[in-house]
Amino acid sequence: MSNSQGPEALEISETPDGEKTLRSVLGAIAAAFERNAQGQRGGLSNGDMAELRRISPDKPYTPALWRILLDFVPDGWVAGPDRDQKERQWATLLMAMAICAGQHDPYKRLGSALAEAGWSELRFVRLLRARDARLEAEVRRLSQYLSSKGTPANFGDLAQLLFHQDGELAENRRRQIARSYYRALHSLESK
């Protein structure tokens, strides 16, 4: 796999040869904002973590924004005609991770964490028909949900969600997503 395809040609996996994946740059990411947490060289400014938790639809772009992309996104993955496109759903991955900077968990589906922490099925529902500018303001609001409620989750399938809105592939990921809600409120309520 080369780092010239977009985020839709990435797997979730390593690459025996070192290439960066979805999850390497994720995981990347999330311990940069552990070190800000744990106040360790190397980690994000509080600066930097403070900008990217205010990230909204009307100011998508800022440093941090950048720093990270250039730090961390190989350029191929945000390069091309939707160029703008791709780091708005950059800044919106970020804006939630940042919210729930210490919680990303690789194992843990985003259904099954969404079920897990309570988020209501008419609110499930209402994400994964969400698009555009209605799915960034639904990716805030799990954010700070999951955030409240301390829930761990896999930001590599809110990423799948940003990255891939239309056809079948964006039909694929949403079915993983919501198989892995279902299982999970179906398990809890059969308890």
Contents of the next structure:
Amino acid sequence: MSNSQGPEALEISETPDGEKTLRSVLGAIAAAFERNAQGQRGGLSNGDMAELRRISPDKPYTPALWRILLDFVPDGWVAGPDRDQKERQWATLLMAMAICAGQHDPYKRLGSALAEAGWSELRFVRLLRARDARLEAEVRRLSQYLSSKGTPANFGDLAQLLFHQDGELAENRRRQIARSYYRALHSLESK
Amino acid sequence: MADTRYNLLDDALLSVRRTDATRLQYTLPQVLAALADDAIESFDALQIHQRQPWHSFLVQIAAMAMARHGLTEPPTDSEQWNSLLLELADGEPSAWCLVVEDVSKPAFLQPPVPEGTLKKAKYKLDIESPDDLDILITAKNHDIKRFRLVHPTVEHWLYALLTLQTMEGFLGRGNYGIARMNGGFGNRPLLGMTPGIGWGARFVRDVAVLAKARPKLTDDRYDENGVALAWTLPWDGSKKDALPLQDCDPYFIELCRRLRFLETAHGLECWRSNTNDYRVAGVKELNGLTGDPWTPVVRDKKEAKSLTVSENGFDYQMLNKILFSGDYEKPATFNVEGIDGGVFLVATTLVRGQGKTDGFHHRIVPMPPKINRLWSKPSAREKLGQRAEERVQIAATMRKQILYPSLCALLQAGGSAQIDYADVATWMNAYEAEVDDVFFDALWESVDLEPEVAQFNWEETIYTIGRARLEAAIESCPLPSIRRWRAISNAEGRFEGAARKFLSTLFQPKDITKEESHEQLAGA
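Having gone through the form predicted on its own, I am curious about the other one (the form predicted in complex with the partner chain); can you provide its structure?
Full assembly next; the chain just shown is listed first.
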């Protein structure tokens, strides 16, 4: 972790009125995953983690997914007519976080993390263009790559990529990620 | 057929819509009386580009007629106008008739033919409709259709004739232009401040302005009782026949072409003949400096000349220079003394191109009462001018240093392809147009603000407009999909970086709070 505050600091990021934010929820999940990696109490079991890592487009739902959704994610976030779709998106995100357990860093933009890890521009563009099942596949590749490089990243950016796939908001989120990717790429190239 | 037909003084040839919504046919004296009464809403057959010559014509004849009788207010009685106008033509009623068979007599805007007959004077019949006569050069059917007037009325001919005779420039050998224009390819812009933009309000105001400016012009270079209507004198088109300016009334109605109308069983015929020189002597040396009450004079290091508006028209940069820079001598109609409320700056011209028309430009800039008050104080006007200039510079910085490089970065998409201005012109022009839209309103609003607050607000406005144009470019410009994100990131990076560097107040704000009513400039 490059964040000197440590994982515990992430758990307190709630709004003043106690409402959970995506940042606080992901922080809490990441902390739980990291406790497992460090063999501490209160973490997920190795079995749960393995289940999450095995999530695929064919088998998105596992008991571990439901447990995490129930324990950490406010019900309103996944409720609604498109509940299936939202659950699949959460499944993909948790799969990526499980593969990269211990690497969540809210202060490291996903774009710059990918650039620094050497993720090619071609793959990066493919990631930003992908939607639905293709995006799930890209996210799997990306998380395996980040894991192999041990590069920390903000998985909140990845969540934005998954949760907003169409419309102006999606465009804005992708542009933010692109901005940090190219800024880092530029500074690496000009070194 | 009668010897004379279509008499503007006696025949109700002009269709008007009155402010009480009634439609009537008026004689010229009735038009002048109704204008003095502010009772005219519009002239039905008048085309938009013909409004300027028509307004100038009405004001000029009114100013001349009134001056000769020492009248200070325009009469509201048409009978009085009738005799005033007749007198202006030295009692020759044919001078106000469109068709006069006897070519040794003047007809409306048509000088007598000293040669005796049209044949001897080599007049030709090659003008088929008022469209041919008018000054609009419409080579293609893009903006305005050619040959629109299939069944022209007398009114259409009258307006086209007036537009040609008082607005046209040089159009090849034998076709010389007016004196109130700098160079044969220039134009005759009309600019003025007026308390109202209706026909009547502008008429009354401009007649008063012309009356006030008259003594200086007659002292300088005109004859107080000189030629008022240039077409009342015979003209053979030769160099020696050119009319010296000092023999004319300062507001004389000039003409530039030899024309004669006849009426046959087929209708009106318009005959024309070439000339060997300008109607007014020494036009080339004049540089358009005729004391025209509506035209600003440009003074650069070498010489003075009357303003020629470019095809860009009256954009904010141009108007800013005319209003505030010391390089322009303001026309008489810019004097707002005696007007208490707000005023409108009206600017109109038809820009002539070579072999084409470069657009009819018309702009009205409202100036609220507080600005009008500032305008009459030289020190406040100077300060306002400085602020305006700073704002033009900020807009230019956005254009040149921020938006343009960002658009180039976007189109280059990380490659090294050379980007021409034409490639980004769409968004640059849209930026300019948006700045133009808000420039003066924002400037007027800023006068009560501290300089730094005003600058902050303007930089914010400019930043928002520039950013919106970049967004529009991102959305609409074709980018190779593989380099799309790189292109967008580069362009945004360039934009934000440059904005932070050049928009100093917006991104390095000091402790600025909006001041409600400082009357910063008003107090000057």
